[in-house]
Every structure is written in structure tokens, then in C-alpha cells.
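Next up is one chain by itself, shown in C-alpha cells, the form predicted on its own.
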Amino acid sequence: MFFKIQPVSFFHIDTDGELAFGCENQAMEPEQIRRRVKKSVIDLHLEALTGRNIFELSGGEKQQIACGSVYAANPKVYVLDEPSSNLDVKAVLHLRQILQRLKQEGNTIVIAEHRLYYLVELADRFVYMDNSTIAQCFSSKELLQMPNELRQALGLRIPDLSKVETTVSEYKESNNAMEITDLICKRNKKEILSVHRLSIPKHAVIAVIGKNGAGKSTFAECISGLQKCSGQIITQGHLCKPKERVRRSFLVMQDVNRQLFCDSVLEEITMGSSNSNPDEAKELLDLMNLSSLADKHPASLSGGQKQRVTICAAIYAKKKWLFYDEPTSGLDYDGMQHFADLLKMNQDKTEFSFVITHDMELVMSGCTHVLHLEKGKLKEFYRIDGSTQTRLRQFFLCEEREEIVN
């Protein structure tokens, strides 16, 4: 018996029901199901996610529930499709510990993944696929010793986060594009986001970072007018109301399947846009390595290809405010780098871009500022330069060392 972890497919609206679903599908006795679910919650540290509404969870929290549901079912073969997508650094390292335990218990684990750093010295083999065939196989040692030029040519992500190189994006200080005051969002009368004062620099590319459930997606939805909130958002000296914010914004969601409506990739990029330049659409397709897929139906694409299509649509729409929610969750090195290049190319054409991400490589490659949220509150906001790179590295790397120690 095997299970595939595919977190976009949920069958219950509550987390407890979802955790029990796999066991119920096997017609287990109720008491056995309760024991399995309890073990899954304890072993995977899911206590804070029990008794919750699935639709109120962040993408990373949903990912953890999906893993917990499969773990409770106790299969002998696990097939995981991009299990680290949407997970924060600490959750990824905890995922590694779970995989280590499953491996020690004699289970077979097959993982389709672009982020390799947490699998080094855990995976027995790294199988490299090219055009639907197995092209090469690597050991962890071979992967770590692979020259950067060869690794990048193969489209592989870096296997050691401590060696990510920083490219400080050019940024000229300018007037602020937005002033935020007393931004508060509540859910079921509980405050889930509170930002008292924040100035957004014009033409900034801002990485929004923080743990799963910190309020990153809620923040983007409030600014873009998609989420009800209180407070003031001032642009050009005037109060900007929700309808106006929606008109100015384009949000690339975590689940891009909710944004695909047309019968071809090219139609998808140009749909509903006031931009009527077909050559520009083709240039975007070429830049994101999608030209050969222009006439394909979006539903037939891989997750990473769908992600790139929606990114192209955001750029083509020429909105002034762009929001990307985990835009590189399904992208290989090439896709990530092309997206970082797109951010830089369009920096002066937008008032600002927000990039919600746990991707250290992307932040280091394409962002100018960092906005750090913690438990729904603004912890810090700073420009990425020589004096702040260490602080940024600590966010991505110190949690890793702490998790290993614990």
C-alpha cells in the first residue's frame, strides 16, 4: 500500500477529520483511528493545528496536515510531490526528521523535489529526469561536490543553503509609494494581523518572510483589497479604498489552479488585460521557457509550468502593485532565476512588488527589501545591503542549526 501526498486535495473542512481520512478509507476500527491520529499529531508536532478549519490555515499549515493524514494511515511506500513547498525553514527541517524516521522504520520513500538542501545525506539516490527519462543519478557527495556551473546547467537548486551567493539588487532611494497606518485584520473576532505603521518605498521588491501562519498571505490580501481590514492605506496623499486597491493589484496565489481559466497558455497570459501587445506576451513566454507551450491547455502543464504562466500574466497585465505568494514553490533553478530576473526588469515599471516566500535563493537573487512578520505583527523592515545580509542569512540558517540541535 502506498500514499501520495498531494496537499491541494482535501476531503474535510476540519483538520481532525482530514487527519483521520486515510485511516477511515481503510475501514479501521474507531479506536485504532484515534490512536493513529494521536500518534501522528504527537510525532509531527501538529498540536497547534488540531480542531481548526482547513480554509483558515496557511499554505504551509495545510501542507503539514496533508503529511499528517498520510502518516496516520501508516503506508509502506510514500510518494511525496514537492513536500517542502510553502513550508518555512523550521518546518522543512522537521520534515527531514520525519523522513529520517520513516526511512529507519524500513519504509520506501520517493520524493519529487526541486529544493535539495534538506535531502542531502538523507536520500540514497538523486535521480535526474530529462524529457521523461532518467538521465543521471547522483549521490549526496556527488551533488555537494558538483561545480556550480554544471549544477546550474542542469537546473538544480543549491544543495547547501550556507553557500547561497547574495546579489544585492540595484535600488535608488525614492519617495514612498504607500503609507500604512493601524492596519488590523480579524478572523472570528480574533486579531490575526496588526501593522501599526509602515512606509513602502517606490519601486521596491519586498520579500515578505516569516514562519507558517505568521500572516504573510493575509497581509498581501489586505493591501490588495481582497481581505476586509481596518486602518488607513495612503497613496499619493489620498486614502486608497479597497476597490481602488483591487484595480491596481495583481495577486499570484499559492494555488495557481484557481487562476487558470483559458484554453491555451497564450490566452491565459493575455486574458482581461488592457495590454494588447502580442509581441510582449511572446517575449515573456520566451523568457520563462514557455514558448513551446503557448498553444497547450494550462491544465495539461506541470505545477511549475502553471506557476510560470501565472507569473507571466501578472507581468503582462502591467498592474502597478504586484503580489506573489510562494511564486517559486514548484520551480527549478532556471525557473527561479528567470523569475528573479523578471522582478529586476520590471522594478521601475511597478510601484512595488511583494514576494511572499521561504526561498532563500530567490530573496538573495531578486529582492531589494525584507518585511519580516511574526505572529501577525511586523517584526522588522529593512533594505538588503552589505550591512543587512548577515541578518537575512540568520533568519534562513539559524533556525536550521537550532532544529538540528533540538
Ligand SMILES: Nc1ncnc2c1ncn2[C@@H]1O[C@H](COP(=O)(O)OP(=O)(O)OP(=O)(O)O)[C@@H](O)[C@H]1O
Second form
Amino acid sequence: MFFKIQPVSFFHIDTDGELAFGCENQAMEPEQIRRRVKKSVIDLHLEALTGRNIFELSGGEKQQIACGSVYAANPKVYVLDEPSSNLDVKAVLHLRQILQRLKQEGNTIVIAEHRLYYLVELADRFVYMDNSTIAQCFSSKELLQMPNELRQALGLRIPDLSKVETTVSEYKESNNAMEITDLICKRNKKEILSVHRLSIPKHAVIAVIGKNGAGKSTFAECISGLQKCSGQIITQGHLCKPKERVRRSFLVMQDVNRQLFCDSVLEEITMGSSNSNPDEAKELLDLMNLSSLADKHPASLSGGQKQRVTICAAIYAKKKWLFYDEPTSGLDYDGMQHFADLLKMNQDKTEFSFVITHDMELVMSGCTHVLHLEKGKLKEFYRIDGSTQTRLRQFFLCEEREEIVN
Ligand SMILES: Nc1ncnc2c1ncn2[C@@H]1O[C@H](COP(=O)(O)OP(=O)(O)OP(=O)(O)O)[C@@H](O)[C@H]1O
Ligand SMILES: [Mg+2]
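Output the form predicted in complex with the ligand next; the form predicted on its own has already been displayed.
Below is the entire complex, every chain and molecule, led by the chain shown above.
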């Protein structure tokens, strides 16, 4: 028996029901189901997520419930489809611990994944697929010793995060800023975001970072006018009300399936846009390696292809404020690098680009500033330069690792 984790497919609207779903399907006795669910909650640290409405969870929290549901069902073979996408660094390392334990218990684990760093020294074999066939196999050692040029030519992500190189992205200081004051968002009477004062310089590409549930997606939805909130957002001395913010913004959602509506990829990119230059749409498709898919139905594409289509739609729409929520969660090395290049190419044309991400490689290669949220509050905002790179590295590596040990 095997289970596949694909977090978009939930069967219940509450987390407790979802955790028990796999056990119920195996017709386990109620007492056994309770035991299995309890074990899953304890082993996977899901205490804070029990008794919740699934629709009120953040992307990473949903992913954790999907893992918990499968773990509770106790299969012998696990098939995991990008289980780390949407997870923060700590949650990824925790996932690694769980996989290690499952492996030691004699289970079989098959993982389709772009992020390789947490699987090194854990997976027995790395099977590289190309054009629907198995092209090569690697061991962890071979992967770690592979020259960068070869790895990148194969489209593989870095296997050791501590070796991610930082390039300080060009940025000309600008006085025009977005001034955010007393931004507060409440859901079910609970305050989930509160930013007292923040000034974001024009033409910045801002990496919005923070743990799962920190309030990153909520921040993007509030600024883009899609989420009800209080507070003021002022640009060039002008108070931007929600309707105007919606007009200025394009949000690439964390779950891109929610914003694909058309019958073809090309239509998807041009739909509803005031831009009427189809050549530009074709150029974007070319840049994102999607030309051969222009006539395909978006629903027939892979997760990473769908993500790239929505990114193209965002750029084509020529909106001044762009929000990308986890844009590279399903992208290989090439896809991530193309997206980073696109961010740079559009930097001058866009007033503000917000990139919500857990992807260290992307932040290091495509962003100019960091906005760090913690528990719904602004922790810090800074320009990525020689003096702040260490802080950023610590967030993605050390700081989080220390926490998992404790
Ligand atoms: N409708 C809601 N009612 C109650 N709480 C909610 C609701 N929507 C979101 N939340 C909570 O608000 C917090 C912030 O959610 P948000 O989606 O902004 O997090 P995030 O930083 O984007 O996380 P992730 O990295 O997992 O995507 C989470 O703890 C989430 O559970
Ligand atoms: Mg989110």
C-alpha cells in the first residue's frame, strides 16, 4: 500500500478529519485511528494546527497537515510529490528527520523533488529523469562532487545550501517610496498581521521571508488590496485606497491552480490585459522556456510550467506592483534562474516587486531587499549588500538549524 502526498487534494474541511482520513479508509478501529492521529500530531509537531479549518491555514501549514495525514495512515511505501514546497527551513529539516525515521523503520520512500539539499545523505539513489525516461542515477557523494556547470546544465538545484553564492543585485537608491503605516489585518477577530511603520523604496525587488504562518501571504494580499485591513499605504504623497491598489497590482498566488482560467497558455497570458502586443507575450514564453506549450491547455501542464505561465501573465499585464507568492516552489534550476533574470529585467519598469519565498537560491540571485516577518510582525527590513548577507545566510542556515536541535 502506498500514499501520495499532494497537498492540494484535501477531503475534509477540518484538520482533525483530514488527519484521520487515511486511517478511516483502511477501516481501522476508532481507537486505533485516535492512537495513530495522536502519534502523527506528536511526531510531526502539529499541535498548533489541530482543530482548525483547513481553508484558514497558510500554504505551509496545509502541507504539514497533508504530511500528517499520510503519516497517520502508516503505509509501507511513501510516494511524495515535492513535499518541501511551501515549507520553511525549519519544517524542511523536520521533514528530513521524519523521512530518516521512516527509512530506518524499513519503509520505501520515493520523492519527486527539486530541492535536493535536505535529501543528501538521506536518499540512497538520485534518479535523474529527462523527457519521461530515466537518464542517469547519482549517489549523494556524486551529487555533492558534481561541478557546478554540469549540475546547472542538468537543471539541478544546489545540493549544499551553504555553498549558495550571493550576487549583490544592482539597485539605484530612490527617494520615492511606499509608506506603510499601522497596517493591521484580523481574521476571525484574531490579529494575524500588524506592521506599524515601513518604508519601501521604489524599484526594489523585495524578498518577503519568514516561517510558515508568519503572515507573508496575508501581507501581499493586504498591500494588493485583496484582503480587508486597516492602515494607510501612501505612494508619492498619495493615499492608495484598496480599489486603487487592486488596479495597480498583480498577484501570482501561492496555489497557481486558483488563477488559471483559459483554454490555452497564450490566452492565459493575454487575458484581460490592457497590453495588446501578442509579440511581447511570445517573447515572454520564449524567455521562460514555454514556447512549445503556447497552445496547450493550462490544466494539462506540470506544476512548474503552470507557475511559469502565471509569472508570464504577471509581467505581460504591466502592472506597477507585482507580488509573487512562492514563485519557484516547483521550479528547477533553469526555471529559478530565468525568473531571477526576469525580475532584474523588469526592475526599472515595475515600482515594487514583492517575492514571497523560502528559496535561498532565488533570494541570493534575484532580490535587492529583505522584508522579514515573524509571527505577523515586521522583524526587519534591509538592503541585501556585503554587510547584511551574513544575516540572510543565518536565516536560511544557522539560525533555523539551531532551533531544530533544541
Ligand atoms: N481566515 C483565517 N482565520 C484564522 N487564521 C487565519 C486565516 N487565514 C490565515 N490565518 C492564519 O494567519 C497566519 C498567517 O497566514 P499566511 O497565509 O499569511 O502565512 P504565510 O507566512 O504566508 O505562511 P506560509 O509560508 O506557510 O505560506 C497563519 O498562522 C494562518 O493560519
Ligand atoms: Mg503563504
